[in-house]
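Next up: just one chain, as structure tokens, the form predicted on its own.
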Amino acid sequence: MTIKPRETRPLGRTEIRITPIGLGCWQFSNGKGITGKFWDNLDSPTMTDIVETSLVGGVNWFDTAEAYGWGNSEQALSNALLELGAEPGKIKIATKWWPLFRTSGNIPKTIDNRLKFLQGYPIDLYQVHQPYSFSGVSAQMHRMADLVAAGHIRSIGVSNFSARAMEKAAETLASRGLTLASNQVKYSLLDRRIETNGILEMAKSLGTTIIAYSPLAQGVLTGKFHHNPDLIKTRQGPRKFLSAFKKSGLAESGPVVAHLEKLAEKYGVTPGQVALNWVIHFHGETIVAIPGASKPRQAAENAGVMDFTLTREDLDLLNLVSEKYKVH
């Protein structure tokens, strides 16, 4: 397997380096867990093909989570990596602890399960999946820091945390000689709230990486639903009921997609690739993205985003077009 060399970025202020595009592995849930029904089930050969295509394209990290099928996604990912002969340590893995209805004491109790499902692949980034638990931010960060001290994980991140919660997390970790590596949040050309609610500003202040999930707005930014609105009816999960996929929602996002299509023709790529390229370049190296893929073709397109860079002029013009869209 020949892997395409790619430039990498630091994960926060850690020594870990990641490509600006990773692979989100929510779709590897196998229909299990609280989020598994969102996607069609994928068979093992398909998941292996997706992982292999990502690796060949130069993607060097994968994001999964406990809640993605209660270990199904983690195990499917590690199964694929083992089958492909990927050497532990050569690729980076991020996973997450699920906090809902739990206390911070659950963090050390469940780390063995994370490691078991990952089958020898180390956890480079361990994230608190949501800001909701029976314990405060400080207690959670201290337990995560204990895992670093024990050698179970390499760095600590959060997901869906506010600017204030990020600051509190960073302060607690600093007392343990650690930094907050990342905050994983929803971000795309159709959802730019982190630019105005303090999260992006706090990330830059702390040197924390923003990991953008849903960077294609669950497929809206590919343009395929604009050209075939009935396509959403064939998709698994609740997306078909969201306002963004209704006729009025597609009409509102239409100008953004039209501009993406114009730039796609200019660069010889797809509209989705342009949208992802904007995400990983508009704010310098602060933001990386984890698009998912349910087909090897999509994984190849994701990796291909790293083959080009939009000009500053095109980045800025797309910014202006996007700013007119209002998130619902």
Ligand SMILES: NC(=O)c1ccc[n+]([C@@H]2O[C@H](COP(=O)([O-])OP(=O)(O)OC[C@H]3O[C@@H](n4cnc5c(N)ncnc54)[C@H](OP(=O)(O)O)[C@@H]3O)[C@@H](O)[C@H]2O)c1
Given for the second form:
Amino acid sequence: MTIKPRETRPLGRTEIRITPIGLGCWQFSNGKGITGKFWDNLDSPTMTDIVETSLVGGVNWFDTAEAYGWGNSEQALSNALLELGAEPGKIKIATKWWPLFRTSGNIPKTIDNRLKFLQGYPIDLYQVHQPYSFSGVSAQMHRMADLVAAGHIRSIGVSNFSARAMEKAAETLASRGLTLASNQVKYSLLDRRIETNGILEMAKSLGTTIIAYSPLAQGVLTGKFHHNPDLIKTRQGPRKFLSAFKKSGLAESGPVVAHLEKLAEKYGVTPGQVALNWVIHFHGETIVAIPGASKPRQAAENAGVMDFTLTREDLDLLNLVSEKYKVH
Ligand SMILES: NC(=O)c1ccc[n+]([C@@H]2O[C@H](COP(=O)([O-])OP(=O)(O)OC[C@H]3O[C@@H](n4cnc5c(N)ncnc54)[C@H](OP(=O)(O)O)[C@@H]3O)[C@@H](O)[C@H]2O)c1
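We have the form predicted on its own; now please give the form predicted in complex with this ligand.
Then the entire complex follows, led off by the chain already shown.
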């Protein structure tokens, strides 16, 4: 397997370096867990192909979570990496603790499971998945810091945290000599709320990386559902019930997709690649993206986003076209 060398960026203020595009592994849940039925089930060879295609395309990190099938996604990922002979430590792994109906005391209790499912691949980034634990932010960060001290994880991040909660997390971590590496949040040309609700500003001031999830708006920004609105009916999960995939939603996002198509033609790429390129470049190095893939060719295309950079003028034009998505 020849891996394409890529430019990397620092993950927050840590020494860990990641490519601007990672692979989101929610799609590897295999129907298990609270959100496992969101995506069609994938068989093992397909998941291994997706991981291989990502690696070959130069992606150096993978985002998974406890909640993605209670270990199914972590295990599918590590199975694929083992099969491909990927050296532990060479590639980076981000996973997440699930905080709902749990206190911070659950963090040290469940870390052995995370490590078990990852089968020897170290946890470079451990994130609190949601801001909904029974315990406060500070207590959670102390337990996460204990895991760093014990050598179980390399860095700490959060997900779906507000600007204020990020600040609190960073304050606690600073008291332990650590930094807040990342906040993983929803961000794309069709959801730009972090630009107006203080999250992006806080990330910049703390030196925290923003990890953009659903950067393709779950496929909408590829334009495929605009061209074939019936396509969504072939997908198993609940996306078909979301307004973004209905006629009215597609009509609303139509102008952004039309502009992506224009730029795609100019650069000789796809509309989805333009959308991802905008996410990883418009705000400099602060934002990285983790598109998910259900097919190897999607993973190849998404890794290919690192082959080109939109000009400042084109980044700014897209900014204008999608301006209204800064508020919802
Ligand atoms: N922290 C959180 O709370 C949170 C929440 C959501 C997601 N995430 C993470 O973020 C990752 C990505 O988010 P996401 O999966 O919600 O949304 P996404 O990456 O915007 O969309 C993924 C879907 O878009 C389609 N797609 C991807 N690449 C494509 C391509 N090149 N051409 C055509 N279609 C393509 C596929 O849909 P089809 O399968 O229909 O082809 C794929 O399943 C997840 O895997 C997960 O790791 C985190």
